[in-house]
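First, one chain by itself: the form predicted in complex with the partner chain, in structure tokens.
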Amino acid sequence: MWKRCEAMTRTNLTHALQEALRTALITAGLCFPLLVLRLEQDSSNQLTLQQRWSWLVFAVIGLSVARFVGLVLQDWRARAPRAEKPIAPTRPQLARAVSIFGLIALFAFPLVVLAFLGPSGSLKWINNYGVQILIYVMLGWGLNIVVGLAGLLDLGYVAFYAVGAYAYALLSTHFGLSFWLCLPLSGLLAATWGVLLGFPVLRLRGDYLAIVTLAFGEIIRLILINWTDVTNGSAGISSIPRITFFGLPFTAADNGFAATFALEFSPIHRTIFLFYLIACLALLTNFITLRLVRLPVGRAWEALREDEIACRALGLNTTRVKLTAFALGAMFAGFAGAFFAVRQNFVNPDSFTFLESATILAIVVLGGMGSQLGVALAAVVMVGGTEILRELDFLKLIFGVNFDPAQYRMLIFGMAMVAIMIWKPRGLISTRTPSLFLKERKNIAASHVGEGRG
């Protein structure tokens, strides 16, 4: 018995070695010119080549060892006795507990950070992590209505974010409108755009819809770049009025926020205010969405995702159902855009590239289509994760001072997108909670839930 086991191990080891060798060869082939020879402009601006054979060696050794270890581990795991774990849909109670915990953590976050790091140390954390992540949570929740609930693939979502941001930027700089007035206006404008764009494209199905929305996203960005009279082109719009505390500016002046409340002036006040503002906006979108999925509108979105033809046979005006989803998603993006503009007090077209749309979509899909909690978790993982990569300066100790970990952020981001999809193609939380029930609310396993075709 033991002998046989050993023999098996040996053949498996040979197999793993062969695979590792194959990986090494392929890696060498892939990396040969690209990694080994680096194109450099010399002092007279002539292109020359630098040789870096060490990179090739690292890549080949690294990947083949990884492959070997991976195979051995896989083999070892496959033979370890393992209890069959039934794949149960997540229980509603668990999701509830996580949500409540998340909510408490959300409101405590700036105060805790402030208490530990002091006003100057916590600025970065509240801004780059807190506010940044919450913007993506809000965008993710908005897109979740379109992609996750209604099953319509939108690759140009960032266009509505841009409309919101530019709406606030232009309205506030040209007409001096206040943020609180601009916020609903930005949302309405973005929703109007959603309806205008949605009307012709929503009868397209499947990937075509995705591509047209991508095209519209790019068109809007190109117009922002080229319509210089209004948008000031690539230079963007600067000195957008900053947020005030219901009229009190966050300045050191006597009529400022700090002076009025007898606090010592600190820029952190504004950041914390922005944090709570975006938190409330995000929670508002969440609340509205959660209510809507229990109403006929929301059920119609999900029915549309399940089967559009059946919807039509039941008397649902599918164009209108799609438009409501599109417009509402756009409106939330518009709110987020206005918030983005007031936070940066500067907007330019660079913030609204396809990469943004792709990131938001990735958050929705990684979170699990339709799950609000999943989307929030995915935003924390993806955005927080890439931000964390900026903090890995200690790696310089290992790889030398010229090593800049931040450079690898997007590389790792891209790899993570692939890896997470392979690991969980249906996202983190893929079960669906029914909108109403007769006796007992039972979550529905992902395998039944439709993926939409539009």
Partner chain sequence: MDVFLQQLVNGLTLGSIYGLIAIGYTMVFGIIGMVNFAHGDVFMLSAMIALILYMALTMFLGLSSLPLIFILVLVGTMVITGLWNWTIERVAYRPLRGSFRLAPLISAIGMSIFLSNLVQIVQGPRNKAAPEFLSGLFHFGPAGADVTVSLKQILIMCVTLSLLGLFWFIVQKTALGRAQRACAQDQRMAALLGIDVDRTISLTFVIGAALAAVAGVLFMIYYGVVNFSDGFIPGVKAFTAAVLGGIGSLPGAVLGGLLIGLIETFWAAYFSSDYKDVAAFSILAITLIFMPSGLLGRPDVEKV
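Having seen the form predicted in complex with the partner chain, the form predicted on its own:
So it's only the chain below, everything else dropped.
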């Protein structure tokens, strides 16, 4: 028996060494043009080819060793005896405590940053991190209705985002309407386009639905570019009216926000107000979504996601179910688009490309489809992670003063994304709790979710 186990161990070690060698070869082939070769300008403004073989050696050794250690640990965990443990039920008190702590941290974030860094130092953190992350959290929760709850793959979600942004830009610049009036109108117009998209694709599923929604997103973008009489084409719409605090502008005038409340004028006031505004909009999206899930329409979305044929057999109107999912998801995207326009004071078609739709969809998939908490965590990881990776100046101490961290920011982020999907293939929150339960509430195992029995 011992000899048999020893032979199996040797076989697994040989396999791990072979995989490590294969990883080293693949890394050398892929990273050779990126890490070894670099063009530099000399004093005479001529390009010279610089070779950095040490970088390639570090990458090959690091990835091959990581692959070998990972396979060995995987084999060791597979051999370790472990008893089957039932999935622990959810604890409402713990979930409520986590939610309260998260809300306190969210609303205290700008004040804490302002207290430690001052008005000038905190502007970047509140705007680039806080506001930007919350926009994608809201977009992720809106798309989670369509993809995570109803199971409809949508690759053109950014089109509704664009409709909301241009709706506010046009209504405010041409008709002088305030943001508070344009916000519901933007959501209503985006929901109308969601219904218009839903009608032609009611009979489509899977890849065919994804192709049609992708085409819809590109059609909207091309309309924004070519309908120059209304949208001003690629030049976009500028001079969009800024947001006010219920009529008080964030200016240094006597009737401004700072003068009214006897404060010293600072541009940080507008940024903090925008932070709390998008935080309230995102929480409103989460609140409405959680309430809808418990209603018959939410249970109909879950039934449609699990099995459309069984959903029809139960007598549910799948047409109506799909349209409600598209309309509500588009409405929240319209709200986010109106906020984006008032925050930037400028919109153009370049802000609504397919890459934005892919980013929002990646947030939903990475977080765990159907999980509100998972989507929020994924938005923090993806959006906040890319912003934090801009601050990689400490790497110059390792690779030299000529190393530019910004050039490798997306490469590092992509490798981190691949690692997360290997570690958690079904998302950060892979379990799912049904809205209805018999006798006691139970989580659904990740394996059952993957097999479609959830």
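Numbering follows the first chain given and starts at 1. Bear in mind the structure is a predicted one, so any value in this text is a computation, not a measurement. Think of the rigid core as the biggest set of C-alphas that the two forms share within 1.5 Å after superposition.
- In the core-superposed comparison between these two forms, the C-alpha atom of Leu73 has shifted by at least 2 angstroms.
- The two forms, fitted on the rigid core, differ between these two forms by 2 Å or more at the CA of Phe101.
- Comparison between these two forms places the CA of Ala419 3.5 angstrom away from its other position, after core fitting.
- In the core-superposed comparison between these two forms, the CA atom of Glu19 travels 5.3 Å.
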